[in-house]
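The data below hold one chain only, encoded as structure tokens and taken in the form predicted on its own.
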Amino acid sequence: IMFEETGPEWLSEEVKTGTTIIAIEYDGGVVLGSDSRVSAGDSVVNRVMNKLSPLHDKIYCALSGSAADAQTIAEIVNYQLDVHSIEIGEDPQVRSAATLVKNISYKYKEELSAHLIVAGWDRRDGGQVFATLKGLLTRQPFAVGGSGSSYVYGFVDAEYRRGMNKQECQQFVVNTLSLAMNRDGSSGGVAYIVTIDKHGTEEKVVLGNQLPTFFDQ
């Protein structure tokens, strides 16, 4: 017996954080940002999921790709970093967190569909941003990812300047997210912003109607 309809299409689609994520270094810290839309096919499954996940006190990751895969990687690395920090008796380095993400991403690259940007602050190297796509590990002054990133590469390349301060980096992140969310059907909702420096972490939510607008809006 063949059933024509087994339920809504989204029930059989993979749930993805069809996403815009971004992180940027400044002198003394980092700023991470993400939209909040989670989709399965054409359906929006969750309008307000926070895709900025803590890996340790001053290290966060931004999630994109399969929601389940990305969340699982973050949870595993969060546990491994807790054990690592107890063993060494101090807070872990950002590079150590990024390396753990990279190792999992590479080992299971055929099974997993996730890209995590890792960013944070440590005493040795200050603010750092790492991309970990498919087991790659590269430190960059800024990184963007997710389905919305293709809409804003030109913007970030043109607008990025070395030496931007914390407030300028926060505005850079919000502007990038707003532009991507306006064009990418898989990005939307609110903007989550996390700023990390030697003093700790600061979390902020920018509601959709508070995001900056541009000429076509």
Given for the second form:
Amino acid sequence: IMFEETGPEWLSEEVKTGTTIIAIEYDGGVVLGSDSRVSAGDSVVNRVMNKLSPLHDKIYCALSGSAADAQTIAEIVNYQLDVHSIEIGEDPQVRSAATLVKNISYKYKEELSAHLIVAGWDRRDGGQVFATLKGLLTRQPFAVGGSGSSYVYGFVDAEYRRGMNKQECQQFVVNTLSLAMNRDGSSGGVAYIVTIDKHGTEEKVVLGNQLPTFFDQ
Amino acid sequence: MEKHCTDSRVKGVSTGVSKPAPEYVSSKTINKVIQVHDRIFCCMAGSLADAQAVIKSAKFHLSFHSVQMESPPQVIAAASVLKDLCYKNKDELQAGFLTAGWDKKNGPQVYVVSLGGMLISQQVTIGGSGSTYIYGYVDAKYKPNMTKEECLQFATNALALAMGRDNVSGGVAHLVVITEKGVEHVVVPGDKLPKFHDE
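Got the form predicted on its own; could you also share the form predicted in complex with its partner chain?
Whole complex next, starting from this chain.
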């Protein structure tokens, strides 16, 4: 008889932020949103993780994919942006932050498996959202990412309209996150919302029982 | 995908068929909505060869059952026949079905037979590779007890959204409306589908 002492499976599984992340631009700023579930295989190892990470005062990024890879990229870019903003003597542009993220994602694309959406506000171009999937860099009116995003492509395609104001964007983000969290096993918990405009950055949490519900709930 | 509206049912399906690798579309106009009895239709998903074979057998069983019972079959009977075939041959088959129809006992109903042979009844259901993209849309936009026109619009929109994102869905949208009175086919060619913000 053999006694196996391998311990729980999740200790040897990679930790991923399965995730649903979204960022949307409006006239005057951006809204970013994420869920809060971190999974290792079948286990949820953190149910309240904030995946919206600051890169600078008015530039945030949303993390998805491998938790370690995503966090490390965010930390490195945060450092690089600090140096860059001292060199230029003013706040960095959102495009600069996105480019720094893209440079890392592209150069190490074979070793990394993380996708960061970069969004923020700067004086030159207002609110901007950039996607950096697999090392590309593209500015978009809105971007969704993470495993939960597949389930809401139809919803965001149908519901997005140009010219939404701040409240409509926040509602759009909360609705999208709620729908994705309901369907995707790797997304769940609470919703974190960050709104960035020229006046500053506002962080908000929407608890699970306050999220919008839909017909079958 | 199917929807259950007040007194009728709308089924919708898109028609592209493709091979996974190498990627090419073998037929752009295949019909995946099959009539298995006067007021019962099935949507096929998965391997179409398997699905067609299963439906052929199910059609026969159902018409025999209907003769024995001396009345049109119930929708759940059609779904059960499909389920039995899928479950008993689950190792060999890769086919799933959405069954919808109207019968005198329970009115309009929608059933899902999944890949392994599970059978459940739902008010609205979606299936196929393109369905992942519209779970959010369907969850958000479906309301119970819609009218026939609202249902048709909802199904058409959902199909259009899925076809817009899924590279192996496309072509033409087939919709079928089944009521006590009869069956109505609606075909929407690709260029007449609703367009969304990025098109």
